[in-house]
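In structure tokens, one chain follows: the form predicted on its own.
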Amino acid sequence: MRPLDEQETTQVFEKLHKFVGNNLKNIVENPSHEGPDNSPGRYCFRLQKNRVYYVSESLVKRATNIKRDNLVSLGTQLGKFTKGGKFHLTVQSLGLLAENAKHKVWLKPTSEMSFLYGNNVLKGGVGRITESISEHDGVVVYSMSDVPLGFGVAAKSTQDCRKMDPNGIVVLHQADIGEYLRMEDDL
């Protein structure tokens, strides 16, 4: 386990600053109490086998008696890396992401399944939208009961969902939480 370069920090802040925005300072400066220590410390990024993990310094500390082969998994995943070097978020950074999120779609009861069988939202499944999306902002998408049921990318602005037709597409499918179960049964 290693801190990240600099052009890996890059396209990891890039990544979730286009979720997050201005709230990725509370992501990085967020206080860790976990630990011995009565002080404080903090979260820092880590990668181990081309996954990039968010986790406390004092973690990072007691981690380093363990031999890098044995480290399967160190705090909260937030992506990986491909072979060709981009950096793809995975559905485990949902509740940082969901913590932090700029933009936010919440959809209605029926079309809650669908998203998580992994289709797109649709204009009609939208029960409400923050305003301010532009077109390929990176969006949180809520049950109506404020669940975060996973992620994607705007399709279109939020002044472009207004004009659209019930069957237009408003939120590409990236991630969500049936992504997550499903590989928990194939453990």
Second form
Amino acid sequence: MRPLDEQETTQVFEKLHKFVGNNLKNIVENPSHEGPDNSPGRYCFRLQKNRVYYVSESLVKRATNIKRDNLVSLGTQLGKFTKGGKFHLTVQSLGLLAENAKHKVWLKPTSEMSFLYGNNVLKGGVGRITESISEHDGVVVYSMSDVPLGFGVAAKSTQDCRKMDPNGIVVLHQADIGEYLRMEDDL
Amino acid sequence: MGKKMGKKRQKIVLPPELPPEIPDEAVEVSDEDVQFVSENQEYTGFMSNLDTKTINKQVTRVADVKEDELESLYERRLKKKALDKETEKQGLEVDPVDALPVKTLDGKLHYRTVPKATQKSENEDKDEDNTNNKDAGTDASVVKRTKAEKRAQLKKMRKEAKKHSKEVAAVEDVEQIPHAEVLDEVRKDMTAEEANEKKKFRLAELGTALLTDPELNIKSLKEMLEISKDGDRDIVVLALKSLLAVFRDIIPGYRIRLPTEKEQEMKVSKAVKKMRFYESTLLSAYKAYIQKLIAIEKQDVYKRVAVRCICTLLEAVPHFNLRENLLAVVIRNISSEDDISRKLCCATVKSLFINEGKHGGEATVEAVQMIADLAKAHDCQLHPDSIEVFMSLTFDEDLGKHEAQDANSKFKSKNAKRKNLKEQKVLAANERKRTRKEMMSKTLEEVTAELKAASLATDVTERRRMQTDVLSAVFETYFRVLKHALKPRSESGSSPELAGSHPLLTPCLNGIGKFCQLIDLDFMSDLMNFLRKLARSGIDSDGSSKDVSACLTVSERLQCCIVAFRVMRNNLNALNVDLQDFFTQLYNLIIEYRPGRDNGEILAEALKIMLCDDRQHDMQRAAAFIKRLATFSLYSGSAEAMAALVTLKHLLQKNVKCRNLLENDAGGGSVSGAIAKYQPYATDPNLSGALASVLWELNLLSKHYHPAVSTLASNISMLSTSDNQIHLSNKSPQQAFKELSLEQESFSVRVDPKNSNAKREKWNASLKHNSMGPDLDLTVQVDENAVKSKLSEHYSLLHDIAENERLRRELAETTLSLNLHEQYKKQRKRRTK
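Switch from the form predicted on its own to the form predicted together with the partner chain and give that structure.
Next comes the full complex, and the chain you just saw is listed first.
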């Protein structure tokens, strides 16, 4: 386990910024009440086997006691680095993203299943959508009862969405909670 | 002296015949008679004062005189009277101030003779002033009278003037002053008065003549115009007004088009010639009149009169020629500082918009475009009334839909896809329908065009085009105002009152709210951006130093949010957009609201539109609003607290998950979401962590001094225990706010029921009945003691809090000084060591 270097940090923050915008500082400076100390610590990012984890400092201190090969995971996984050096967010980051998301889309009950199978979100399935989404923004997908279902990338801005026909794609799928069942082995 | 022998008519009783006239010289007066008369002056003095003229008047019969001579007879009489007055002036002495006049048998006022030379000149002047004032007084009252009675008034004026002249004559029976100049001056004034009276008569005559038979007497218009060029202000005003009355009734219901050269050369019948002559005279006189009005409007003295005339003309005959000039003046004055002229102009423009049938819509287009230009020229520093008039505009309901259908039918062959579009078509179309028409054969076009010109019915496409023009001008103005409101302070220039430098913003927002369903989708995003920036404008954006937009008041920002929601709601068929930013703004505005300074009704409306009507909410956000509303109701007045509590109840009933706020579970447990602790100062409702808080404020509120608030608070806190309470309260926050702000008065009355006699008790009882809303379910028996105790509790609590704070401050100070002292001691020890 090692902390991220400059380049990796910028990549991670860029990806996160697409989804959470200014709330990034909330993520980075979140006080953590874990651990036996009274004063709250901070959260930090660690890299282990090409996966990025979001961990509280107290936990990191204790995790240093475990041998590198034996350490499987710690804290919350945010995403992975591919062999080509690119960073992708995975579904385990959904909790963190959903809390701080700027751009949200709520799905109608009829189209929830379709999204959970890995399909893109069509305009006819959109119940509500946040104003001021521009193209290629990160979007978190919720059900109507505010349960986060996954996230993706906006295919069009909100303005264009208004004029689209009902079969147009609004959000391109990136990750959803159905993956816990479908791709259990890969996670 | 003319004396006519009365002609004998059989049925009429004639006055008796006079004795044959004997010339004075032939009369032989005996000495005895003379002596007798001179001795007994008291008895015989009356003879010298006999008014032989009046006696003779009984004899000459007016009815015998023919029509034309009648006029001349009257005029002669007037002239003679005037001359006589002058001669008589030398005779009698009068001082109307000291003595009451006596009315003799023949109707003449006879003043007691007291010679006082110096005072007379004053009195004369005073009398002159009085007559002038009376003149002005009657004029002023004439000014205020409605135009419809003008004609009758003109006739009355004649009689009044006659009476007036008699009074003037009586008053002018003033003692002759030795100073010749004063006499001359008086004579001059007299003749000026005379002349004025004459002119007024002339005006009245001409006016009535024109109204009875306009075609015959059309030339008298010129004469009336001449009179209006007089020097005396009253005459000019009267002339203008009589001309106004005449024109209003004479002007035909069609636009006069002067005959072209060709037509003039043709041979036409007499009737047509007559008509042409009549029309051309009318038109030229009208032109001259309007030019005079416009010229005179620039002088302050005549401004109101001119504006009034112009407005009346525009309202009455908007279809006639020269409408543009009238419109230009009206619109120029639509923002003037003079209240009356501004109100007149606004009323005129509104009536123009409402009565479109009179002018077929073109005047609306022109007026709206002119107002838009005015706003541009003045850089949006106009009186709000000028934009308020836009609210009386009406558009066809299906303005957008028709265009869609039309365009569809034409583009069907080209773009089959467009058939499936459900959304509104673009209104400010790039390709006009007209260009499509050019593709049709030309002959067909010509024929249809001629047919249209001949028919008076308003063509549908024409109407739509005009309405589109109006709409685009209106929105241009609104967007200009919005842009102006967004300009940063340094740029908004030399206007000293920067804080209130957006007078047009409120009516602009109202207008946008009203016409929002007609806004084009393209503009929607820009509009939303603007509104967002405006709503945010109160807070400094961190980082940028001077780039802050102009500060708007809390009420204005609330209105921005309300308008944004209305716009969004009207376009629901396109997409259900969630306005995150505006919710954040509302969240912050609730805290910034101050009861005295800001408008509570707008807040109530905002709460209703944004929170109560909305169907779904993010749980975290809803909880954040609930918590903040509870905090708000703690420190605001009872009316706002009531509105807030009603909204709170609504939100709690709708969002079941928020009910854990009512449980006494401080950490929030598992439902609290990721944010473990409540951040009361968070600006973003989503990050406030309100799900982890508890609504302890309800407990405090149930001890509120106002019975309604306390009951509602206790009801809410019991909400979770009463399961499945689907009954939603019918009250909106606005109603609650209104009720309580009215109830304030009735509340204080109810406080002393003991001091009431029978009547007052009844009144109290009826008040109680009226003010209780059916939903509030109050069973309050207010008596003085309970209220007193509650109020005293409330204030003692406040007092305690203040005390507490003070003591803590003291404590902090003393601990600080103690610490310092200890440190100092330590340092000393170290040094000594």
